[in-house]
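As a starting point, one isolated chain is supplied in structure tokens, in the form predicted alone.
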Amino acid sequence: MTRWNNNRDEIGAVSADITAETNALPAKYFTDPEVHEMEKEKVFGQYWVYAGHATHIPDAGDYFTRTIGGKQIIVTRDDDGDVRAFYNVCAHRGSKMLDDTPMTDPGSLSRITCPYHLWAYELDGSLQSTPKSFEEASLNPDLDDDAVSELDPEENGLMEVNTDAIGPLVFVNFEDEPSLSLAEQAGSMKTELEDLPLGEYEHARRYVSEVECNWKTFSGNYSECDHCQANHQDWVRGLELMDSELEVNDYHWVLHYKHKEDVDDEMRIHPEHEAKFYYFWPNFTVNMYGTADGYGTYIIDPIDEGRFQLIADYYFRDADLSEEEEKFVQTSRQLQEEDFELVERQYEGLKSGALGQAQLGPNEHTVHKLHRLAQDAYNA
């Protein structure tokens, strides 16, 4: 039953049963600034979160930066060829070291150097060198040089962030000892994606869009297709929506949808005669196309309680797209623009304060799963 903020309806927790009366996350969790701050630790600080694609940093010293849950990190490849992540924070006095560097325009360096006092770090995060002023006390009349202790490279190194990967897809976890491994959180999605040649595909396009709604509002939109018939009419003409399936797992769900016109197997990255849209909690999606030889990754990146960025990256066999592939990407962009309009309209309603708790339908079980995971994270 829908609950209104009318001083009569009682707001409840998200029920385990989707047929129960309180089957959705209360509306305040989409609009309250305090919830946004809480999510930085409770959601983005506890789960494995997508950081970027390893093919963008193929060589030692290549790097990009990301901000996840308010935490700024450097993702780089070390001298042994391993991808590692560190806080973008100097061990000396906490300065931000590297400027924001997107994955699609990565930087390269032989060591990480803080521009403030020139502390330099190896690619494994250990302290490599400091200026001479940190080795002697020439300006301090109260100290002799022999009283200055040598800085231990390990104890004064960068703070590392846990990393793991699904093929070339790199994930980070900010917990000291993650309660879940990436394999446990990803479940069958990890095996399915690792069976595909994701790393052989080239990055072709990136689109970054700022949208005026809470990130979970858009996540709910990307978790179901009940809205597709009415709002993506050009797209659904080519689909067999009644043959589609919504598969729900512990921390991910998959929309399987079939096209009316099939394509040859070599025209898809995967063998199934369908498209597969994975949503991986909390804010990452992978779209395995059904009628194009490629895939897309999408990050639903919160800015504040009422805004997020959608970072959409497209990968194909060749970065130089054919006319048909370019048309495919533009169709994808059209769908995104249509969804942006829908979720911004929904968020305008949520901000009014009239709705206390929504009512989900029986085929919105993936949205119900999203809301349950958010509630579990808040209560952890």
The other form holds:
Amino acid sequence: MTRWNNNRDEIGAVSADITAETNALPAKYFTDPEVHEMEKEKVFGQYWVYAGHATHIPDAGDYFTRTIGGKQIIVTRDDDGDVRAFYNVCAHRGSKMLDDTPMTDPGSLSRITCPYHLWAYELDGSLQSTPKSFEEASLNPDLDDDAVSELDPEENGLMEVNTDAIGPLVFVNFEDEPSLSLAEQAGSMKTELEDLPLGEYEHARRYVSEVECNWKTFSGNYSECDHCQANHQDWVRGLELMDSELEVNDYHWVLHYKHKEDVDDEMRIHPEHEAKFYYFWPNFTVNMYGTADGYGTYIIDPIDEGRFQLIADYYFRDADLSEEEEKFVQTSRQLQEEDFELVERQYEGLKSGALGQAQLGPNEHTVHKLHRLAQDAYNA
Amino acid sequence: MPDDEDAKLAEKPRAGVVTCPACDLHVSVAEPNDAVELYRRHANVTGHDVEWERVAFDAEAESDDAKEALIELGEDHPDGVALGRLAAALADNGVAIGETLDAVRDLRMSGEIYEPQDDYVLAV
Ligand code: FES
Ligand SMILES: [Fe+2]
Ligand SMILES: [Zn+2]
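I have the form predicted alone already, so could you send the form predicted in complex with its partner chain?
Okay, now the whole complex, with that chain kicking things off.
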């Protein structure tokens, strides 16, 4: 049952049972600035979150930066060839060290040097060197040089962030000791994606859009297809929506969309004859349309409670796209724009404050999962 | 606030539209400086340069030199010229937002301008 903000309807927790009365996340969790602040820790600080694609940093010292839940990190490859992540924060006095560097235009360095007082770090985060003024006390009349102790490289190194990967997809976790491993959080998605040659594909396009709604509003839209018939007419023409299935797992769900006409094997990266969209809590998707030999990823990146950036990346065998691949990207872009209109419109309604708690339909079980996970995260 | 007058013009202030042609991005911004914030946000994840597509507030300067234009705009905005306003005035004279921000940084680092509040500047 819908709950209005009319002082009569009672808003409840998101029920475990989708057929119960209060089955949706209360509307305030989409519109309240304090919730946005809380999510930085409770959502983006507690789970494995996608950081980027390792193929952009093939060599030692290649790096890109990301800001996740307000935390700025450097993702780099160390001298042993392992991908590692560190806070972009100097161990001396906390300066931000490297300028923002997108994955699609990565940087390269042999060590990480802070511009402020030139402390330098190895690619494994350990302190490599400091200027002489940190080794002797010549400016300090009260201190003998002998009293200055040497800085231990490990104890004065950078603060590392946990990383793990699914194929070339790199995830980070800000907990000191993650309560879930990436394998546990990703479940069958990890094994399924690792069976695919994701790393053999080249990054071809990145489109970044800004959308005026809460990030979870878009996540919910991505996760259901009750809106497709009315709003994605071009796309659904080729689909057999009734044969499709929305599969829900612990922290991810998979949308299986069947095509009306079977598609050639060369036109898919994955073996199943269908389009396959993975949503991975909290804010990452892997999109396989089943009509092109390639895949896409989305990062649904909050700006504030009322805006997010959609960072859409496309990967193909060759970064030089064929006409058909261009068309694939265009179809995807068209779907995005159609969805942006829907979610901005929905958000305008939500912001008006009338709705206290929505109600989800029986085929919105994926959205229900999303709302349950958000609630679990807030309560944790 | 320097932009009160513009805000009065419409219930829902709209300073204009910015675009990234590479991303097919078109975003309407409420305040001139929202364009600058968006420029930075977008560049941080793409390296692309966002540009003004439409400017719906008053931003005119004769000069295409950042300092000259700032002096002109400073006459009407003695509390500080929003970087977005300066960028809009210069865009009209063929200077990209990114070039304006670089020029402002150079001017600031050489002590020729100051920042009475965040992202508002005036010539010294
Ligand atoms: S804060 Fe980085 S070297 Fe001083
Ligand atoms: Fe959609
Ligand atoms: Zn762009």
